[in-house]
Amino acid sequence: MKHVIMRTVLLCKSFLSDGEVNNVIKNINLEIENEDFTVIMGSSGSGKSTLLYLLSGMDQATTGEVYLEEEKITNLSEKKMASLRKNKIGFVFQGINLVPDLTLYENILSPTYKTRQNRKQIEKRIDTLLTQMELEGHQKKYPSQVSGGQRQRAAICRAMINQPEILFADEPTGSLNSSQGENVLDIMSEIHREGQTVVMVTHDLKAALRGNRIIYLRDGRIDGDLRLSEYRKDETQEREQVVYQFIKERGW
């Protein structure tokens, strides 16, 4: 059953540069439900990652508030803040971010460390997700062996170990060619069937696609919320028209 899993009242974020106050995130009201896919998008400089950090407890609000599961989440102290990452958030980085002498296997099990998670269970999970993300026979190597396709995939395992309520990603695809891009959108769109909430920031009018909700920011406000039907390849022609024209209408 659907309901708000993340909400903002009068979220701001305003950052001091030469002297010059810049209001990056201006007074966001906004709400998130569970096993949608939302997709923040926006041109540059117009705060959607900003926006996404604040979201995911990374980055901390000037002022307003976060909510997760009514649980307030801004200004928790830095230990509660690491257990709410470590337990119900899962974030994707553009720039994938694994720890380069660490094995594919030891980047994914690294969030675990210090919980008190049965380790059988931890052991199957990690395979589980190396099947789902087609990294068998991968998962003693290092990232530098693999694939830039293949590492953001591990990321992916990674940010999902721990069963967040939330997956946060940022431009997930930004540094991948077409064909591996297409595969983590695919691995993507696929963990969001299976009931996970997504919520991502891309340029990407094909990474745009896949979500069922877009929100457009514009110098730091929502300008646009376009609700959609849940992603079919086979309508990516009709619903790309759709979207194109919602950006478009915006200024993109």
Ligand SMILES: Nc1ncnc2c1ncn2[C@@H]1O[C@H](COP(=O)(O)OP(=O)(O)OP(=O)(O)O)[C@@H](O)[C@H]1O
Given for the second form:
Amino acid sequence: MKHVIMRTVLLCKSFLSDGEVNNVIKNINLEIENEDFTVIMGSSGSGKSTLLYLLSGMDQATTGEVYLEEEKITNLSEKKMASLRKNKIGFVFQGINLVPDLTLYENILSPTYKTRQNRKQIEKRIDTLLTQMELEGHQKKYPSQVSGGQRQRAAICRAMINQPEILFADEPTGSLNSSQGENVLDIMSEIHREGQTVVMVTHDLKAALRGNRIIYLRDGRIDGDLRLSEYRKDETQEREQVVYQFIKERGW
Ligand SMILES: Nc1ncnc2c1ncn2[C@@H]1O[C@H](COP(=O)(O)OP(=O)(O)OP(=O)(O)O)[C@@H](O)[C@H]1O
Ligand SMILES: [Mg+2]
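Go ahead and give the structure of the form predicted in complex with this ligand, now that the form predicted on its own is out.
Zooming out: every chain and molecule, the one shown earlier first.
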């Protein structure tokens, strides 16, 4: 059933740099619905990555609250936070960040260490993910031995391995050429179709079209919230016009 899976209340984040306070996220009230593919756009420095870190428990808010399924996740102990990140959150980082001296398989498996899961089930899930992400035959290779697209797909496998309640992705196509990017976006769309809640940051219009909701961030505040229908390839042109208009009005 559709419901609010994550919400924030007056969320703020400030950094101190050179003795000056830099308010990066400013009083954000945001509700994210499950099974949505929410896209966050906004210019460089508008706070997109920072917001994603706060939502996913990677970083602590300065003030304000974040709730996941009505559980307050702000100000949890470090131990509880680590457990939450491991069990409920999947994260694909901006820029590739697989561990270079682990194989793709070991990278994907790493979030399952120290969880009480059945090995057989994990192995089955990895196999399914490897097939879905078209990585069969590459699992024994190291990140430096595969293409950027394959690395990014392995990063998505790793983020999905513990069946997260929300999958966050920060510019997952940012470092890829256009065909690799399309391929990763197809996979994100497929994961979403299967019922995964996705929150993705992007500055790429093509990537944004995959979402069914686009939030525009400007200078740490929400400056626009656009609802779209579910993604269909044959409607790409119409979508592109609607989204382009939306971001252009906001000074893109
Ligand atoms: N750890 C930090 N310490 C100090 N300042 C930070 C830190 N992280 C981010 N900032 C500042 O916060 C602002 C927003 O950064 P953020 O990375 O969230 O932007 P972004 O929208 O993701 O940009 P981009 O599109 O370039 O990735 C920037 O001014 C940045 O310098
Ligand atoms: Mg960023």
